[in-house]
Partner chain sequence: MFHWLEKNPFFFAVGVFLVIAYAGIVTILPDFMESARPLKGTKPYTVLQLAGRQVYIRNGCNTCHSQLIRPFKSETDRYGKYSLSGEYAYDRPFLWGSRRIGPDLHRVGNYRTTDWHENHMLNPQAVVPGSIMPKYGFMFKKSADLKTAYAEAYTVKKVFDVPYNQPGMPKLGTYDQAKKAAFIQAGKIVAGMKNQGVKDAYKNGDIKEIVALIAYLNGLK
Amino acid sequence: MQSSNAINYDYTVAKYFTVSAIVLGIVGMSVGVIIAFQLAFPELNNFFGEYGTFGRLRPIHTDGVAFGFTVSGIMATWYYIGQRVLKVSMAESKFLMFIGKLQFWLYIIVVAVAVVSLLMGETSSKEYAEFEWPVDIGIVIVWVLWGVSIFGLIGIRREKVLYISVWYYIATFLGVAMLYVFNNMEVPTYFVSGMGDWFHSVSMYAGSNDAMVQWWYGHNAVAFVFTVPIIAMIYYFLPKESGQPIFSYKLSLLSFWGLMFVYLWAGGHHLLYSTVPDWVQTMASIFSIILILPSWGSAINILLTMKGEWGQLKDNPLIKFYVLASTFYMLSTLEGPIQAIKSVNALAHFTDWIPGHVHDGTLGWVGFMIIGGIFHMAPRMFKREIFSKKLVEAQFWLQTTGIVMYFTSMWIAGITQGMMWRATDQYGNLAYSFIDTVEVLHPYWTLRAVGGSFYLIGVFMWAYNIYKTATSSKAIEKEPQYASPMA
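Sought structure, where only the one chain appears, the form predicted alone:
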């Protein structure tokens, strides 16, 4: 993992995706804060007519964060990490540079079309797969171009050994490609029936089959967008920032293959107590429990990398981001399997405990790693010190406070919700009406929105710090080998 000073790495495409990660992070999370306040204060749904309602904005938030902020972060870090661990510059191949830039601009076009279509109410109504068929085709083209970049760069590499991060990026590419194509098999209704809008479509699957394919995709979109590439990032950024080698390279490989074989079978836990076959539900629950092993294998390996060097937490705020990200990963990957146990799921399903689980992972694990990764990249891409160490510290603590407010309020709300829904009186009738639960949960929904606001303010602080780093911070003559220089 020693950097080669003789190679002049070209970060043009990495910088493009860094900007899109920041912009789409602000957009996606701003919409998330808006809809959080809408749940607590429903009158906020009326400000912008049909285009400002929760139903229109919610998929823009989820897809904006998952496929905007997160995918941009994945691409930005790949175009940085890929060159460095393979010891080859993008500038050495005009073809690969063209492919990288083409991928970026097509990606931006697809994102813009997707946002407009969702705002107009055009949706296939499938979670994390709401886009109609023309947008799906655009997404597939963008993804194929990324695959060309990955394998093209691998093909001209100088470093013969593929570092573990490259394994995870390859798995991200292959996993999402397989999942997205099969889940989005759809029939354009106009071209089949001659009726309706040309861009409208229906799924090729129906009923329980559609549900099983959807959640095979939906949960593994979490696996191969929110987990696998983020592990790729931390296996690079933590050793490079701390100067410590990974605790166990063998454990990183063992965890890799464990994730690959186990994760793909766990999606059915979204369909417990539904019409899908009982053996599918049981298998999903079992594999979800087994999933703790490779997940914690990765997290423990990451944390043990800092063995004997915990003092760096005091001086380096980027190490704080990486270590707490791993801690949230451990928390989230224990909580998810617990929720997949049938008896627990009977209480938790459809409650606020579920978004609580999702967001301690996305905000703490995914968000912190992309933010921390781009902070590490910035001095090396722009050849300048990070503008303000104090601002990084303040951002870390503000966002950590926001995350804790978010998931604790949702834990309490979710468990309260589930127990109220199940409560019966002495005659077996429901003890509470639905509106009773709404009234009880209102303070927690408000707290969730405030916590999300704290996190969003931190994203603005991150954007400002990166902007000032790129434009006016102190220039550095020699690239730092480890800890990032901060003013």
Contents of the next structure:
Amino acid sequence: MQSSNAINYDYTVAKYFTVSAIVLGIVGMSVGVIIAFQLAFPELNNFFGEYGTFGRLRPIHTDGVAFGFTVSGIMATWYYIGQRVLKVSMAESKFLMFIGKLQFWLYIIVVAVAVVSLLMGETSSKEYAEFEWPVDIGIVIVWVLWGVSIFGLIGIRREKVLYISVWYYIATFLGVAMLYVFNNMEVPTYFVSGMGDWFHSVSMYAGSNDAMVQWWYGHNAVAFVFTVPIIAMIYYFLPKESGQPIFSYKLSLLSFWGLMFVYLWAGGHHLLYSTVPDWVQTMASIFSIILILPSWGSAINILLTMKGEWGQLKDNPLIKFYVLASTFYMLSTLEGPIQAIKSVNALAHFTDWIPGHVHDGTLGWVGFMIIGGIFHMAPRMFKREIFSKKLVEAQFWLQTTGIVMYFTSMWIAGITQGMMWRATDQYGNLAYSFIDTVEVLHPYWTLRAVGGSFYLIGVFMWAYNIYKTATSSKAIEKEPQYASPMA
Amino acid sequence: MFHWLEKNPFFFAVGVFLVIAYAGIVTILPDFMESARPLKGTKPYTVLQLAGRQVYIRNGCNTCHSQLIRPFKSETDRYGKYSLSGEYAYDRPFLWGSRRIGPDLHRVGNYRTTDWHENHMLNPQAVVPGSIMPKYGFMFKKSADLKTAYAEAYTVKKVFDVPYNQPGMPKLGTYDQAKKAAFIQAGKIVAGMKNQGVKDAYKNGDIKEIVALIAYLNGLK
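How about the form predicted together with its partner chain, since we already have the form predicted alone?
Time for the whole complex; same chain goes first.
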């Protein structure tokens, strides 16, 4: 095995995407905090006319954190991890370097157009697929370029065996491509009729079919943006940072193929008691429960990697991020299937318990892995020490507090509202008018907004720490070394 | 086999793709035609309603409101008859939503009226104290985009055979004909409103967004 120092890895593109992850993280989460406060204090809707209302801003939050922050994080880590586990430098291929840079700059243009068009109200309304067709085309091009980069780098690799992380990046690429294209099939109305808004389009599917395709997409966007690539990250960063080999190769294999096999069936659990066929709902419910197996398989594999080495939790704040991330992954992959049980879903659907669930996954698992991953990469990319470990530590605790406030308040809010919607008096009449069930949520919504703000402050601490690391921290001669499975 | 795949990225990718692709095919395709059939009596939207529906979408009303009444007594008591698949046959996109921050609107046309909407959209808190819905005063100033609405109706008719112009169904015709029909429909709504700006605009041949939106909401039954 070659020592990793023999190859001079080129992190130019990884650095670009690190910057965009930080910037778009701040943008997307700031909008999230704003809309959280809007629910608690509705006057906040009225500052910017039509551009400042909850309905306009919400997609900018969800898409901003999913396709801005998270996708940037995926790219940054890919352009770092990819080279190292394949044992080949981006500098060895002018072509791949060009593709990487092109991908980044096109991505930035597409993000800018996407944000402006959503603010203008150009939306298809389908969740996490709101972008209209011109933006969709841009996204497809960016994605294809990423594919060229993945398979190009694989094509010139020295290490013949693909490391686990690479499996997951490949799956991310394929899964998102398939889902995105099929869910965004739409007909631009201008080209058929010759009039009206040329951004506007109409969905290829109608009604129940549109709903089926959308939630097949919506649920699996969670799979292939919020789960699969994040597992790719933890399979690399945790062993590297801790110096421990992955607990079980067999378990990684089983979890990978299990996840691929099961995940795609579960989308229908967003449509329980709706008008899609019953058997689809039942299948979705059952497969959602089965999904616990491969999800926990990965999580257990990760946690057992730390077997006998738990002392590291005390000394290394990055290990804290990774271990808590896998813990939140276990929590939300148990919670999701519980919500997919039909009788539980009858209560939980349409309530705040759902966004609560989403956020213990996204804040705890996705956010912590991207933040922790970039903290691992920074000293190696910039050849400088982390500016302040104390600040990392403080950030960790502040954000953890924020997450706990977020999901506990949303659990209570969701179950309270769900119960009130169905409560009846002694004669069997509905006990509460709708507005009663809104007013009762005010304290929980306030708490949630404050929790979200804590997390956002943590992101600013992260940004500052990385900025300082890149510019003025103490330089290091040799890359920090830990025993590790691959490099 | 898995070891072999790990050294052969191409076949690895093909394997992954096959494993993830078939679930979609098996769940979505079998009932596709069945699910696309309209319920008897369901009609495509008029151009004015479509313009209102576009206002609804552009402002993300669907981020706070569902349009799906589930078959539970607590829901049918509150919102009316539970929803049926065929009722959505002309909904492109579907607007079921995922979060009820506000109440379901699938049958709001049965129990709310033009003047109620007018007051409520202008200032929800004045009509329902404690409401957290945003104020939509700007809809009383912005003009409805009939051209894009017509473009959409024309497109779905042409591409998806939506039955405009057939007996008992809304007429579409040319853009000028459609515009005329939209003005007639809008006139009835404007007559039920009291906002002077909206009335004056209508007299000058201009339909405001709020009028189109109310036409859409009144049609949700």
